[in-house]
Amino acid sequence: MESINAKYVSQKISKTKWRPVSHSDLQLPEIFATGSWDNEDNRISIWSIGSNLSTSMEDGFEGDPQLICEHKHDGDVLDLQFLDQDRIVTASSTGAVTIFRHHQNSQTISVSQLWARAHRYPCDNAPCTGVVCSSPEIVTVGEDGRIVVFRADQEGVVRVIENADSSTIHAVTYLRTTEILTVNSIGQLKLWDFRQQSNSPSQILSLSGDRVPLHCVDRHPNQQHIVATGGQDGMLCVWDVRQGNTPFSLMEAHTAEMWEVHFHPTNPDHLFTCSEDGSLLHWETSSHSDMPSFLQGGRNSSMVSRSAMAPAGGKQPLISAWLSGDSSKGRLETTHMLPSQTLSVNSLDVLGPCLVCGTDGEAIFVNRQVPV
């Protein structure tokens, strides 16, 4: 656990995201953004863990995250995504969608664009619960059951699917360039194809039995048909959207709501989840049962060398990993990533060997040595 830095920030953190790094240069992520919620004044903040800022730190290792700049945010930040290196899109509990611009020369943040009532009920605002971006396109979802499409280079709304859902849509992600996935409060996973003019989903998958609300969704970066969701009961569900209308597998993960699930973007044998129960889990599935035994155990040690982990890299066909019939035993390992269970861990993001998460304990945790 010695590779974790904790920073207490005097605000409940609802969302954390790394600024993207370019694939061409193998740089490590240094900048991340956070959004807050349930505070008197909510903020969007930009932080750095760059080594150039930590020369004054006593400890030999890079130090705590340093606040670079921040900006007031109207309402709770319910989601946050980088549109590009300089722009961040937020989803607000007021129903607003905002693009903030980070001016790296002056280290300031300004509002670049605002759609004030993107999500609304007939006589009130409806919280905007999720946003996903593929520049310049922005897709948002809300408690009002609407899906709204914007473009960063246009003031108006590009498209609205009015009654996309009769219940709250909790999260959205891209499946492919023209398709999105949404999850809702009655245990459904819906696929939408924007090439079609229809305002109906192209596919609906759902939990069987109790229709537990689903809170988060992510798709496998290489094999888009593999999708992970988490919900109110803390279960991790893995779906194969090519076949069947129910989850491929269900795994007990957390004892309370799962707020986020993320495949590692470049090594999707690894998956991360965080929860209201105060825990953050690192899941690892091995594509090959003949993996060296030292890779099977000892996950609690942060000393595993990253080069030793390389053979498990994302080049292998993962059909046998997340979708193998016997994935429930032996092939799947979980590690607790935080030193102790505290208040809710609301958000996490992972990029390269770096992980950041934010909590209701008014803390940000950064781990720069995630063994992936």
Second form
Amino acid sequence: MESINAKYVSQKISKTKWRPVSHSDLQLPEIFATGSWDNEDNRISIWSIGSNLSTSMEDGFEGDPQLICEHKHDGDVLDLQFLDQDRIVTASSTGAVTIFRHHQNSQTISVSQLWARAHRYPCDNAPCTGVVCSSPEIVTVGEDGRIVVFRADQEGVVRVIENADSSTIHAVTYLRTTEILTVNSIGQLKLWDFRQQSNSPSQILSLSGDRVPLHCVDRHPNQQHIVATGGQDGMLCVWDVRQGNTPFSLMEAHTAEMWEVHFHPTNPDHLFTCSEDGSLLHWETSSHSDMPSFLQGGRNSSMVSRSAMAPAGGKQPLISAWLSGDSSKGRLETTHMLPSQTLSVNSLDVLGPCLVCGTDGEAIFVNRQVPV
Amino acid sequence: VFLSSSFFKLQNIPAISDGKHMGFAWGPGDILVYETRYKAPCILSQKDEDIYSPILRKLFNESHHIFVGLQTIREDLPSKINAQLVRKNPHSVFYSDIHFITLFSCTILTLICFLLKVSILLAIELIWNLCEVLFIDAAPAGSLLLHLLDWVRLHKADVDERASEVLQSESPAEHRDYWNVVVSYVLQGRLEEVRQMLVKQANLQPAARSMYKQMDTLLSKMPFYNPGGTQTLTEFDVKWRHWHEEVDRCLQDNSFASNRHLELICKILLGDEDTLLDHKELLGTWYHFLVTRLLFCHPTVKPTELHYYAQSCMTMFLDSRSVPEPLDNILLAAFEFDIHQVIKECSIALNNWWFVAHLTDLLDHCKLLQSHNLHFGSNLREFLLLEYASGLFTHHSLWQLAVDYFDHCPEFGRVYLELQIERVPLETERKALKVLRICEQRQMSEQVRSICKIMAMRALRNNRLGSALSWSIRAKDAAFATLISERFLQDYCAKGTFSDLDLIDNLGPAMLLSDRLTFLGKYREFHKLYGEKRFREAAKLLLSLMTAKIAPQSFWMTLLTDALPLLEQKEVMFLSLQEEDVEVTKVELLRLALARNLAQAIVKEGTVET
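Next up, the form predicted in complex with the partner chain, please; the one we just looked at was the form predicted alone.
Every component of the complex follows; first up is the chain already shown.
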């Protein structure tokens, strides 16, 4: 494990996100945004990690991230996403959803659009807990159990699913362009199909056994039916949403709440999780998931047989390494990526070989040579 | 001792009666104000902005990280390694943050405050490094001076700045600051640099070359003690005396008489007090004077002798100012190896507990602190850490750091934490979850229950029954789960349908938390079975609901009403009861018949209580 330095930033970081890079350029990510929480004046900030040319540096780490610009944010930043290269959407603890625009020439940030009471109770504000976007559509969820759909550049709300959930919805992700998946504090995953007009989920999945609140969810980048979730007990679950009601694998990951789980966008054999217990884990499955199963011999055949996906007809489905249905760590390698004894790691993001994360110890860690 | 460790807000205080005065006492996070006849001398109280400055926030976070790391170091590691771990970081904390100054437009007052803060930080680092040198490294004679030299050089960085300015000029040897730089180097014992500078001067004055050569030789021959070498202290001392005599001879026979600068350097090399005192501006401080004097007069100074020299140097240096500043007192106490005095003076001078708390903790870990037992039973280290952490807890964001500090105060830490953690405002669920996790990890079950109850009540008020249930599950609060189930059942009675079916249908094992909740789950199941026309199972379930006595009395009417359609079909229903015990079956039949009768009677009488 390479040494990784902390940059202390005088604000507790609740969210970090890399600015997307265009794949054609083969550029390394350079800019990331952070949001703070628990401050009297919260801010969103944009940072740069400098030039991409320093591959000769030791430890993959060259100098501190430099602050480019920042803007005041009303309420805790509970979620943050890049809508496109210039715009950032945030979810606030006041229930507001805001679009900020980063003006690259003047290096300033301004508020581009604001929906002040996107999430609310009848006589109070309700924190907006998650936001996901696929430009220009923005979907938000909150503690009020509602799902709201916006369009950037449109004033009003496009669609609201009232009473989508009787408990808090903690996170949301796209499954397909018209389907989203939400997780809530009674341990349920709910699929919502926007093509349907009804206000009920098309499917509900949950663990049998204790209803542990789920805090984060992420979809496999290539295989849309595979989803990973993390919850209050720090267990990492991988689900196949086509296959019914129980998760495929359950792995003990952390000793406290898991706040975020991310598949690596281009190397989905790698998964990253971070938790309240102060650790950030890098999970790596060692398998050749892009080979059809009949070409896999020897060791891997046992993995195939345990998987419930028997081929029907001629076409061979791709079997993902994550659905081994076995929580033994023989095929799974886990590494801690941070020095021990940090306060809670609230957020992480990974793009290419670069990883950024933020903690309650008011520190940001950047690792530019993640082994993927 | 005057301490200010919490943010002072203006509040309306009811009027104090005539002739009386107002007294106050600081508490952990608050202040007690009382009426008194006693009038104390006026004390200035000030807003403690320290906690809020971004630079100091970085300091607090970094030092928290170091503190936690220090606590978990194993006992058997030698204390020197402990110190290394700590020493690695403070420079990063101090220098990177002080030099990273972004002075956007601000008033003069802000600027002064900022510079004051910076100067306090510099003073703190000075004290800290000296404490490391004297207490933790505990260097013996010989090495002691070398460490002190390093210490002085580290804190007098302006020499290098001036030197680079001189060297970058066109003709360094003719720069007006040239000799000042040379003399400053001599005073710091950096003789290599002196020699390099003098070469430039020598090149300009070829006539005086031999004199410069002589000086160069003298400078090159000055012995420095090598702790790792084979030479003993006594041998070094002998060698040094020889060199000292040689320099003295050079002075006596006027080798440098024609060049006042070189003669000055010669006198400094001899450690001549008057010459040194002539250069107060270059020395800057009495402790620089002390170290220089020791370097050129007593390089084998022993730690125990240090305070004699310190006291006399301070007196000689500060003749114009009669009262030493707090910093001077602190350093003097350090030279006297009086750790407790250092801590006491620092507590008085600095209005934030950060420094003394961490210093004391470090010294305690190196087993250098014979802890005073304070009269309420906890030792000095714990007392200071508690004060510091209590101050942190009043901050809206830094309270999380305080938790770790309380954890490492064995006697009172837990009590303090229990009292403070309940005061953290819980604006979002996420924050509540973090606070809960802190409480659960420390088995503070009362606080867990109370926090969950607050969050559950809030959820209930906003009609978030699922959230409320999730909080009561976390707290294993059966009473609250019962309350929530009652709400559901009331809703059902009022509307005729269930709300939040996604919750009730998926209760899982949580159903067992309270009887009422179990009833709710089962009753919903009954409805589902009935809806699917599985009447036999539905009837069986309804029966068990009635007999198990978990239904609330208010619900009996509803249950009976539900039973009505089934009773009409009782022939079909009871065929499935063949396997049951006959006696039990008779009792059940009786019960049902009675229920049916009662239902019919009520219907006939036409009085239904709503």
